[in-house]
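What follows is a single chain, given as structure tokens, in the form predicted alone.
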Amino acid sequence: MKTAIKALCLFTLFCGVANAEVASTDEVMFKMDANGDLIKPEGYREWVYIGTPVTPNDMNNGKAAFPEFHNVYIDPISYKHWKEMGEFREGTIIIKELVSVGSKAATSGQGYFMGDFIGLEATIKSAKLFPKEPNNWAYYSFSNKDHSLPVNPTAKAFPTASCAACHQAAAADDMVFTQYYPVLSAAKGGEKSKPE
């Protein structure tokens, strides 16, 4: 009797996990408020880290459009889909955490080293929410204009002209600059060696 109960429990446990994995492809890892604004995602540093580009002022005549480090994360469900299918799924969210350029010297030598956290941005792909946006991507910023913390708890989508044109013109994959994120380019649809 005890053996049968144990077997039933294990069957239920494994079936529950399997069903959760199947259902998870429809899940989204973001929430919108009653006004349609994006609520700042929690726990994004536990998502899949895909890279940290920086275009410092020093290398751009003192006028870089984005002079800070960008720590970039993708939600784990969408990363799994990207690895399997080579495309960004409905409901993909990518987070960009802004970090100032701090010291330019360390015990390891000269370079660009991270300073302080100064902002947070996000992009979401959703035909349901953004049917009129190019490729159904919308862009958000929780950052304050003076880069002070804490960041705002919600964010409104940017007008299309603010971000979409640059992404359409130069992004390698569906509005995403995968060419600058080797974690994504190496994992795309299982075509190349997996980074992990």
Second form
There are 2 protein chains.
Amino acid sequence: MKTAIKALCLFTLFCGVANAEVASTDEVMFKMDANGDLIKPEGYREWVYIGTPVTPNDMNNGKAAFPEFHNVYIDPISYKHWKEMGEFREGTIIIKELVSVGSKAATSGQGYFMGDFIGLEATIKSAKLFPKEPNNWAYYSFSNKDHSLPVNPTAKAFPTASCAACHQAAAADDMVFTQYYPVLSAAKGGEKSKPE
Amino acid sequence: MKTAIKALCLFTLFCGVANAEVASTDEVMFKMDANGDLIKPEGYREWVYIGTPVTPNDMNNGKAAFPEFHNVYIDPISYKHWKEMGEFREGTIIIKELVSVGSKAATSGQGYFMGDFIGLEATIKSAKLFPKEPNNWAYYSFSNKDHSLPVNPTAKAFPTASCAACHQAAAADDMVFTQYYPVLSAAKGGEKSKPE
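Form predicted in complex with a further copy of the same chain structure, per the form predicted alone context:
Below is the entire complex, every chain and molecule, led by the chain shown above.
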């Protein structure tokens, strides 16, 4: 019990520090625990959806690096900033929820249809928290290796080499693959850049 | 000018009537015009995303009935009701935004990646507005036949035969394909039905 209370106090203290660190820019929609690990965000399915790539096994010789749907969301505060400024603000969090391929045929035709939730990942941009990461993005995964549920309640940041290289090389906007996220492309930087 | 003012007055009058008709159940997130046609909803990309099926041409002998991604959203008031009650309330609106297949290869692998917005469709459940439609769902499309933009500002309801038959035959919940919408499946009817 004492341990639990101590952990809670440390957690509260840390959150205070973490919030103070990013308070100069704006409210953020994520929290770290006493170890500096990211706590699994809640309510992200009601954030702003931005797009879904799918790279299934049967299109990648049975060995896809990412064989599931990736449902991608941005927190609503950072979406508002993106719409106005066309950039990812300090404190942006983007969520990637992994969904299995559930079916390949329906009354609408042959294709890919979503099955079950099987994992959860996130990336956060913060110059204050991640001054040494490329463009200040850190990457996290709450998923289990076998994609079983529940996912983990906290996650450590990946080493830089694990994720940043592909994002630096191929993503259209500040290491984010906006070229595959039409909601972001259409909303970028205000009305002037919106397609008719 | 007089015609415009007259149209505006009729519109205002009609909206008053339409709102009165559904006010006994709850606020709704759609509006009809003076002709009873559905006005294109605004802000739906910030509603609750529920899933994306894709049935591309190259998986359907080059002639897919629906060759694009379908990004599907539910209005947030009806999502709250779904979570609590496990049913689609009077006044539910579900949006289907059509997105082209933009790419079939990326650094993450071979697959399907979203391109551009090319159309917009909607379905509304209302016993008061559509007493004779199966399960009281009416279906609308704002899309142009050639998928050019902008989509149309208003839409007439489809004849019942155009959409309802497939939805009645194959959809898992009240004519909605919840079996392909994991966000709805996971949230249905409160915590007790959520997977661990």
